[in-house]
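Form predicted on its own, single chain, as structure tokens, below.
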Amino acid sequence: MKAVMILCSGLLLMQVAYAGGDPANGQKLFETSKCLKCHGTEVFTRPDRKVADLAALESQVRRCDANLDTNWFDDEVLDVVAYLNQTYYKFP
């Protein structure tokens, strides 16, 4: 029972982290980064895209952050995730 309570608490905290992103700041970060030097926005709208949920989107943004050496803080990563989700992905 205790393990179930801890698991549920963890899941609730994960939702809060995703909900806390600021899409307006994410848009600024996205537009001033090197994201669009590697690809255009078509990668977000392709029917065969590999990103299937918010967790995968965050993982991809973190991968791009590391590869492009943007050095975003965790809250900035979540802002970019919120922007991309609001603009392109529309995950619940």
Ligand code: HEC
Given for the second form:
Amino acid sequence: MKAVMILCSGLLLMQVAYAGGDPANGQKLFETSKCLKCHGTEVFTRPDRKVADLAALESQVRRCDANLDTNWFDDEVLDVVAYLNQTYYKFP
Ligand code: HEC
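I've shown you the form predicted on its own. Could you give me the structure of the form predicted together with this ligand?
Shown next: the complete complex, the earlier chain at its head.
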């Protein structure tokens, strides 16, 4: 019974996350990478921010990742997208 409940809450969490991305892992990746070398988190919340939807957020994370040579795998990019969306952008 306990296992079923744990399974259910896991499924629920997965639905909230973007495309299966794991925001907790995304946060770890984001904070241990040099993402804040060129800009702070203010670019995510400034009134004239460039990113207008999830697809644009994903391409921007890919561009910035390429600048850093971190070479994140696709699922790691999606984890970071999920983290940034959950924390700053809040796209549906
Ligand atoms: C080599 C410098 C550099 C690094 C390192 C960098 N970025 Fe960026 N980032 C930029 C520039 C330049 C922009 C565009 C700023 C602008 O449009 O005014 C930007 C913009 C962004 C935006 C869009 C902000 C908006 O306007 O909505 C996101 C999201 C972002 N970066 C994420 C990341 C992430 C995640 C990392 C770590 C992988 C990262 N950046 C590392 C240079 C960098």
